[in-house]
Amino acid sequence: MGAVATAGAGAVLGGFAGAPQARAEMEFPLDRGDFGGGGSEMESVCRSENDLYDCEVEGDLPPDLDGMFFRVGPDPQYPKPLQYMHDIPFDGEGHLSLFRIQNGHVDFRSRYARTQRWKAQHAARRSLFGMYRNPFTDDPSVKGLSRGTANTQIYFHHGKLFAMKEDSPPVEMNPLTLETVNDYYTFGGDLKGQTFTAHPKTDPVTGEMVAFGYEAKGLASNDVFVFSVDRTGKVNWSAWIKVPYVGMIHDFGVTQKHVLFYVCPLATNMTLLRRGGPHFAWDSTLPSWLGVMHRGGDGTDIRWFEGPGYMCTHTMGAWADGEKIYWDMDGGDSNQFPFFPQLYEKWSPVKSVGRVMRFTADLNNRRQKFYGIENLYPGVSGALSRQDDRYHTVPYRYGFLLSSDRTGGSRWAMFDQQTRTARFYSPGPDTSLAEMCFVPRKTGAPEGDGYLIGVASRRKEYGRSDLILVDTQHLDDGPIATVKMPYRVHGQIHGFWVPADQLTT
């Protein structure tokens, strides 16, 4: 989310719903806080699905490089009633977006994932689903259906491509035509509870993917589910956990051996729930958890180790030496997203800085009661951490991170775990730059070696969108292909790439 919207930043519990009003069904906000704020004209909305065929590129695309990159963010399919207009703006529908890279040539399509939600109101004409994971304020036409908006991630796995949304199951698209094929999968019913995380990994090693759901059992439950899948899509293992208090889980980290599980307190809160506000409160009063359990056993055997209530979003890698855990991931001192209400101080945006931070912890010693904790990289701060997709579960060397400067413009981040060193790739201050995704040069190429794509926002061209493609071994020469686009295109918060031969399969 390149603009996050910071209105309402240091709201305390109150009322949130009021008495519904009358407004036009087309008319979004002009308060860029509100949801959709100034539509289409502010570029809070795209809403427009659209192809193009053999985009225009400047530079050279590797003759070899050949595949899809993947991209998915909210995208308001229709304003709030206005005693849901401020909802916030991760509660957009889930906008899809392709670039078909082959022989040089770039085709780009863009879909809304046709969700149970946005089938339902699509037909209506209008918005009928209230504040984010909120189903007290929804109305009672769509009682039953799936809230899910597959607005979060696109993942690969087993020839299907996936896009999710962590309070439902994964939307099932065509990876060729972004058409919507299964909107509520649940892995032949074996996926037994209600959700599924944004950001499952991949063992490169048996090639299962890995996943899990909280509050899998229903609204503001502490029951988890996890489950790993095989090559083939089938079920494999799965186990159910408690975890000390029902909060965020956005992401969780794999080894080899071990699933991981960080507990924050920006925590569901009944009672925000009820009044009509958002899913979640920042409750400063509550520690951080990080969660180990081994792969393959039934979870009992998951142990909770305490920290500071931190707020940590984005795996950039785990692996273990033995039973001893090494977890990185970014995150700040505090709540990162302003939209949420805070229960007993102000949002602080210093506090909000996100840096990247190494988590251990000894399974051997019985006596270590706190995670160790290590910033890795003081005075480089950013969020949306990535690594080389094919090193999930082991040991690691680069990881990614999209940036800031000392002047709050965006940059990519590569970071040298063996030698603890940042390289970065700034495209200057008139561009802002989305999460970026790791491509291989080719197959078997080394960690590391190859592309990071994504998209670039021109400020000074009205938000026009191009993707650029920079050389991990020469960032600091720039793009060497920039794909530029005609208009803007829907922002996203992640992306996938998935290289042709795996979509053959």
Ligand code: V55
The other form holds:
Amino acid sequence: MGAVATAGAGAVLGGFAGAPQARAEMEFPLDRGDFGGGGSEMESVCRSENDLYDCEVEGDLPPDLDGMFFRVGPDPQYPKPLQYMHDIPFDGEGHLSLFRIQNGHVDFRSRYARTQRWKAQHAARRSLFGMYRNPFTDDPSVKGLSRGTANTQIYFHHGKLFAMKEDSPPVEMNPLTLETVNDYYTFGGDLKGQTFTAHPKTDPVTGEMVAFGYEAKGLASNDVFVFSVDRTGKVNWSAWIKVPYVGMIHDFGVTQKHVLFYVCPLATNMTLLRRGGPHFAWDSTLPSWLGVMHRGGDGTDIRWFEGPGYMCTHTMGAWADGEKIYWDMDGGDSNQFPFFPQLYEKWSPVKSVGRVMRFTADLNNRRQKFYGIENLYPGVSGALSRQDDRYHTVPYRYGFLLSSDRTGGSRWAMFDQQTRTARFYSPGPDTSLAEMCFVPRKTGAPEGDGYLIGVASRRKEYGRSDLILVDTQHLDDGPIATVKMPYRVHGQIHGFWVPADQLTT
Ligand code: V55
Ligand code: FE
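Switching from the form predicted alone: structure of the form predicted in complex with this ligand?
And the full complex, kicking off with our chain again.
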């Protein structure tokens, strides 16, 4: 996935002029940096939906491991019209895969989410949607359809599996067949906003799922809808808040008592949108804001703490001690998504390096204006923080990060927040790792006791994929099992593990 090099605001804003254009025939661009590029070339788009019953397994899968590992990522269904060929990699249609693990066997399946957008393009046999989150660039025929691609994360709650994109409501999928059940899920009509995050959180005490959506009253609106859903799927609390400025709010934090928002300078840019560009641009003149509100309230209590213009995307964990909140995220000093334009300066790879940060704010301190910042592991860089998902909203001990070593090789890091130490699984130089998920060893296993699961790409084999399982007690020993795929599976953003016993309870 190529990055668009940008010079300054003028060059950037000038670059996206033009209206959508119909094309008579479908040609796949050869340059993989172009949207939908590469066509049939290795390491380019995938597009093929696959079933593989009884995958080849090297090593031993734990015989009692029973569950589903889901992943999803953008996989362009069709190349874009020429003037949108340089769309960003986040705009491909959501392609899901499922590794069903049971009795030491693995069955693989992959399917596109049949979103409204996918169905319209399928019927037309071409791309109908223009730039990333830019409705001004769409073919007139798709007016009124959801633009959602369902390409970012999978989540499971009240017996339902959702595929999500933060600009639209979740898409409900059948967790065993990956058939699309509902292309616009609204929690029985109680999702009052038009959007839904890719990163809901589940409260392990109440079983509630807490979620939000930003730009919830339409394009570039400063409204956020925040709500919770009980174990049966009923919305049991909701509130509206407003953000200090409109920008990407990719993830959020939830404690037993609070909801936390982080607004950072990847700002929604109407000028860019009107000129046919992508949704966001990096505006280094802006600060970041950390908002804290109470769950169960009406949102008027939200308090915003100011901070430097960092870019943070993913929550490792969040909790509260009374009215003092603690929020761990990975983040960099500046823009981490170089394919979004920089308004004022050149993109800096050094400033974008991600570290694990701890943010704090104390609601009982009336004078606190700025949130507290601590760099927890200065020597470890990475992105895509995770935790043992059973510890959302409560104090936690173990965190995970897709890290890179000094040579740029990828590795999985496991942090012990109690001892402030990190351990690693490093696959060696010829493999790149995707984000990992934590899998509890069994129902009720202690925090962090289990496996890390995720996809490895073998660079010397044209990116052929293996699914690997590493024991968290023995990261150094390498995978206990490797599911050897005979091809490269489609790319992913996030993955999600669902234990089989959750399907029936
Ligand atoms: C992210 C991914 C997205 C997106 C916004 O990983 C943020 C962060 C795959 O799409 O639209
Ligand atoms: Fe994410």
